[in-house]
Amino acid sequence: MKSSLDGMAPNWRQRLTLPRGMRDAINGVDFNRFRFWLQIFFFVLLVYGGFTGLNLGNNLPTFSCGYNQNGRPGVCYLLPLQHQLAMPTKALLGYASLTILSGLFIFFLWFIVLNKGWCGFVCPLGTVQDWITDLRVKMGARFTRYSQASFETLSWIKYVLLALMIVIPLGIGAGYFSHDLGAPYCMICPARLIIPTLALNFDQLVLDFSSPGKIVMTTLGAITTGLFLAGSFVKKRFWCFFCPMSAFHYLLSKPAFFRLIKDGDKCTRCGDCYTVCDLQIKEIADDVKNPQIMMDDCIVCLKCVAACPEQGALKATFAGRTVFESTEEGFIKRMEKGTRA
């Protein structure tokens, strides 16, 4: 026998959807150009709105870097963890902890609004290699693509460096580390030297060498951003592969509002959707049974779902509601506009 509520479920699925007007206004957009746009809204607001006095709190899941003093409108929610967890271990099992459990929920209310979107769309160190990624374009460089064995190894690296973003703090806390460390993630992170520059904010431009400590972390730190810099001309978004908070994202991802879904019932696995993946991800052209398709190092930057010409075979929702989704009027649209690949 029939629920009463099974009669109730088509309206509820039209609830659900956006008005067909405006599904096909927003599947048929020149995404890459949509796409550009938002992110030099982003880039602006994140790297400059500290200048207008904009203040967004000290939890933002995204790369609004402390170390730019004048210009961040909010921090980087990575750099007041570290110092909380470096407190005194006696502190942290007190009144410590408190403070760390609400600077997470604040976190985790910013992030499920648009999940790994964040680094896709929001993140000024991606929008910063999509940028040397059309330089490279602009020379007529070749890119590089790791090997899938590679590719695999790689994965596990942005784990290591959250673990030892979080086991460091603890350590200095509990004495066994010197302060000299301070924020270790933080210190090597390219966003330190790149992001207050962009603010002509020149001072993270220097080695420090007032303790043995800060020669080690602030010589990493430019090593790493010599590497980001040189690593993102050859290899698209090459930094996310390492990246801690992606990792800390898709550990939070479950309950998150937006999402990118595939139906594989109606994917030819043509392979359009890897090629244009900038993190090389198999699984959105392989797997046609797991309707989560997003895996840990997506970045969720939709140019997957733009790329296919399949309808309906991939799709973002919003809170169960379709907001993007691959068509084939769209797809033939952005191929006669010319889709970057």
Given for the second form:
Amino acid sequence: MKSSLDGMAPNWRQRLTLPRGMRDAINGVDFNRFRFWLQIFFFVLLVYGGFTGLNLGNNLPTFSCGYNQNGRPGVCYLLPLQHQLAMPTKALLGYASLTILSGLFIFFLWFIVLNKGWCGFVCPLGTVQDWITDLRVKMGARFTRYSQASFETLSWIKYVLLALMIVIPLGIGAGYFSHDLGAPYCMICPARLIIPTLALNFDQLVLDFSSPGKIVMTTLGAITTGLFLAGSFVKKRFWCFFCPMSAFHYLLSKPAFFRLIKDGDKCTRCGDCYTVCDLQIKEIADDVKNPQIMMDDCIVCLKCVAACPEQGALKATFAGRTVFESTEEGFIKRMEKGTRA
Amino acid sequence: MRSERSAKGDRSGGMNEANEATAMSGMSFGRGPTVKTLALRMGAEPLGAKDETLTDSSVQILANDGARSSAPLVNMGDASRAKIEIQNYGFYNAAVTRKAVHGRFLDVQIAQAELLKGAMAHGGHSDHDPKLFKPTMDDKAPFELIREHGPDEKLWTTIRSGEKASFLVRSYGAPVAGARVTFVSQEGWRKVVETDANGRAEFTLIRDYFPDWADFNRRHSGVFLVWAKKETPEAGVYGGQDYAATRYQASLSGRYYPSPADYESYGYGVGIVVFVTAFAGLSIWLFRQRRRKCFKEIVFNEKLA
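Can you return the structure of this protein in the form predicted in complex with its partner chain rather than the form predicted alone?
The next block holds the full complex; its first chain is the one shown before.
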């Protein structure tokens, strides 16, 4: 019996479907090793790429820290955004609004390609946290998880930081706050101290005594960096939980090309995905109704997909096309090789 | 120019620069033209300099791509001002020249200013073009004073007290050795050196900003003034008057800011990071120790059961 589809030209998705052998190879890949090397590539690119003269612009949706003046190949969008928002209110309501909108548009173009995969694969500060986790594993120390109640409370912090990151610069522009508060989030961001230091630029490791505002902000920056180092040692992706860039990403994530999809009918709620989740997102295991399973804390690292034993229960898609999905064979292959913590 | 000024030899004309806010230089969105206003001033020290007027003169501008233009000096009361529009990023040279014969000398005074269309340019294209960071030099100028740029100097770099500033004295593109170069800081500290064989004179920008801590402003800018002099045996006729030698004097002013060493501390910065890391680490360890419960064996008394 002939199907009604027989004889019809394949649609573009079918034409783009990879051969089965190649799909099996991708789905069975040693994913953690692949991600490890991909992170190293992006780390080198974003921390040292500037030394080669590379220039990716100033609207990057990841922590290519602007304070890493010589090593950066581009700049994290949060820095120019805060500077732009701190312009005088009159200018902000005039020509400067076009500058902000155009910057946001370019940021968005970068962002929709990878969605929050910018956090899971590209962000150099995230990579540093993963390396600190590796160190902890090698030292045999155990990790920490938040209680569910703490998780739900703490997960609001990134939105509070995002709001402050917008309100304080607006207040600076309106004359309510001192310019010494500068780009307030950048002043307390651990990346400001850590990323330039990794590029052998130690200028940010200082306490600035030039004014009360500078003292407060640079002290907060030093404190958050200390907390980052200690926290990342015991809690996987410690800072990502509080990162306003992550919150910003989530607010814009609906039209993104790269997505994490869950087929609840295939999920057995074994909990493997939750166990490997660095951000401790419970919905990845519990929610069997919502196919768009990427939650606000998710960094789209795809460790859940790699750890899932059910065929097609979790998958990463790009523009609707599956690029990596959970398979039993892939799961077994990865389990035999052992998984990273 | 009044003759007694050049005869004293310690007074110099100069041009001070001010931005006009048609575009915000220093920010990446300053893509339109930047308008600079130059003020012609005369004096032996930056703080004591007075506005000066000059008639029928114009400011000659040399762009970093070699393009030449001029802008008229407009007299407003006792002051001459020029507005200069800069289209592209980079350093530009502006110069006003006046000549007069005094006795057997032709005095050529050149008031110079280095103009910058700058950009904080977080990752912008101007951030990566080394051609834009170089000082602009005029190989056709009979006498010029150029501030050398540091190896890390870009379009937003500021000069800070404590750093060395070096200047080149050139004539038709060639270095002038043995020219007397005088440096005066905002508060009047002064030093005179002679240029070496490469036409270079170097000064350390000493700290001369000592406010109370409560009044300290990290953005405080002081003005320095530098001038170079050289006498040459060039003879000729100017304005119908014969002269047997030429005395050149070029002046250049600039701004410098407090050194970060005056208000930044690595000790405290790194100290806080280390302390918080250690304190947080110790707290986590103690927290875990407290939650660790000793094994307690439960023994059933089977006789009672």
